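As a starting point, one isolated chain is supplied in structure tokens, in the form predicted alone.
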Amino acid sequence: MTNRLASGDKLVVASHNPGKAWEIHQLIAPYGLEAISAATLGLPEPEETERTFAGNARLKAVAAAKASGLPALADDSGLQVEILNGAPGIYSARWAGPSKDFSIAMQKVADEISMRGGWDAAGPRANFISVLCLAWPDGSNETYEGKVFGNLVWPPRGGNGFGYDPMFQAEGATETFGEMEPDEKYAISHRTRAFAAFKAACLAGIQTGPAKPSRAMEIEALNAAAANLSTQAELSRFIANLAADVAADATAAKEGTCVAPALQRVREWLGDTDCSEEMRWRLLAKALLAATGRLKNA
């Protein structure tokens, strides 16, 4: 029989990705639950020896669950392109690279793409797929599957999404899932569908209401975007979501009265300078987390 979760419960997000964790935060919040990513807790990232999606979101979601004495719930996510025989598929992330920089994984699935001749007028058929497994500290665990289909373009567009979103296209969508807004994406997205599955099991009952972010997953949500920032445009509002953060953190008021007028400027010289040649936005970006102490090592 499946475990049920109950509002109040902490959840342990099984993932070091903070652009992952703050979508899983995204997701079960409404129903009370207080989600706490791996990273937060220091628990260690487990390599992904298994072969199946199924297989890899179990391993990750048993060994937080194990380590943390807390349910824990693990997604393993990736992008199959058709004409590449379902690849990148469970290799997603690794083909990001040691850094997992995936403006890397992305020109490596277009040039793979491009080599079988597969950039036609369409775009190359493809799916992102996702598993979630919710895991408990004995050992036992069930998983939820869900996929969306569409099409990949190339170059990327959009900065607000993270992996591969910018490259693709869901069906019957003009945006990329890196162009569309939070909400937008959520309510269409692999990891959406596979939630839906897991609710009915696992959430039948709870009351949902607002969701009210935890100060680790705002801190998880600024670093998110840090590390997909794509254009000078993307940074600009960056800035502007960083210094509101900083103006409302209430702990840091002394440091936000100084330090949010300096944002507004770096701000409003991006909007009078043309800084096209100037690629590195995720660097600035990160360097500017840094600066106001919200940067993760992770």
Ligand code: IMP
Given for the second form:
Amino acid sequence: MTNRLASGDKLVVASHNPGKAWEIHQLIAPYGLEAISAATLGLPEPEETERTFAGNARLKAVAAAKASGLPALADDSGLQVEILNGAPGIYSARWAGPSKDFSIAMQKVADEISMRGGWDAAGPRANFISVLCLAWPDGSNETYEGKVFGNLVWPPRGGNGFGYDPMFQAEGATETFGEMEPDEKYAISHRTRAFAAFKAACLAGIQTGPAKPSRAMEIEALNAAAANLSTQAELSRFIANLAADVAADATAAKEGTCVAPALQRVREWLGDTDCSEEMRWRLLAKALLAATGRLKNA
Ligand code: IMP
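Target state, the form predicted in complex with inosinic acid (IMP); input state, the form predicted alone:
Let's see the whole complex now, leading with the same chain.
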């Protein structure tokens, strides 16, 4: 019999990936569960030594539940490309290398597909998969799986989401996950589908509250995006979201009036500039020059 969670329970979100942790927080928020991230508790990030998504999700959730004495929810997820026999699969994060740069990972996927002649008109078939695991401090656990199928596109499109989102177009969609607004992605994503199975088993009967994000969640979203962005489009989108947030922040109205136009200038400059060969720190320095109206040859 599955253990159930109740409104007000504390739940550790056992992911050190800020993009995933934020998405899981979003899913949990309406249920009145108090989500605490593994990073906040200072829990170590276990090495993913298993050969399956379920095995790795279990490994992360059980480790966090035992270390914290609280129930813990972990996700293991990835991109599976048919013509690559399911790769990058459980190694999806590792294809981005130590710098976790997903523009590199996406290029690698595109190159591997090219070597197999897989870029046909429809684009190679692929799916995202998410396996959620809820574990309890005594080590008991359950896993829940969700998938979303579609095709890959090249070049990547859009600055929303994270990871491989800009190169994945779900079945029936005309936009990539990177182009969709977050709500559109959540409506169909693999993680939402895994969450639906988790919800049916563990959250049934809990009254949902208002879905309006708290200020802390909004700040967390911006920080998750900053920690995850890999492409120029994602940086541009990030700056637009930051500018909107600053402009809408009533408690910092004064700050908002001077910072928002500066952010807008950076975004306009990025839109007009090919920065693909630019070193990251130089790019940041130039962005700051653009923000202060001091960039030459903009
Ligand atoms: P892990 O589950 O932490 O091992 O990492 C899974 C990796 O799969 C992430 O780092 C992303 O690269 C990729 N991934 C998982 N879910 C998504 C998603 O919703 N969008 C884009 N990439 C994803």
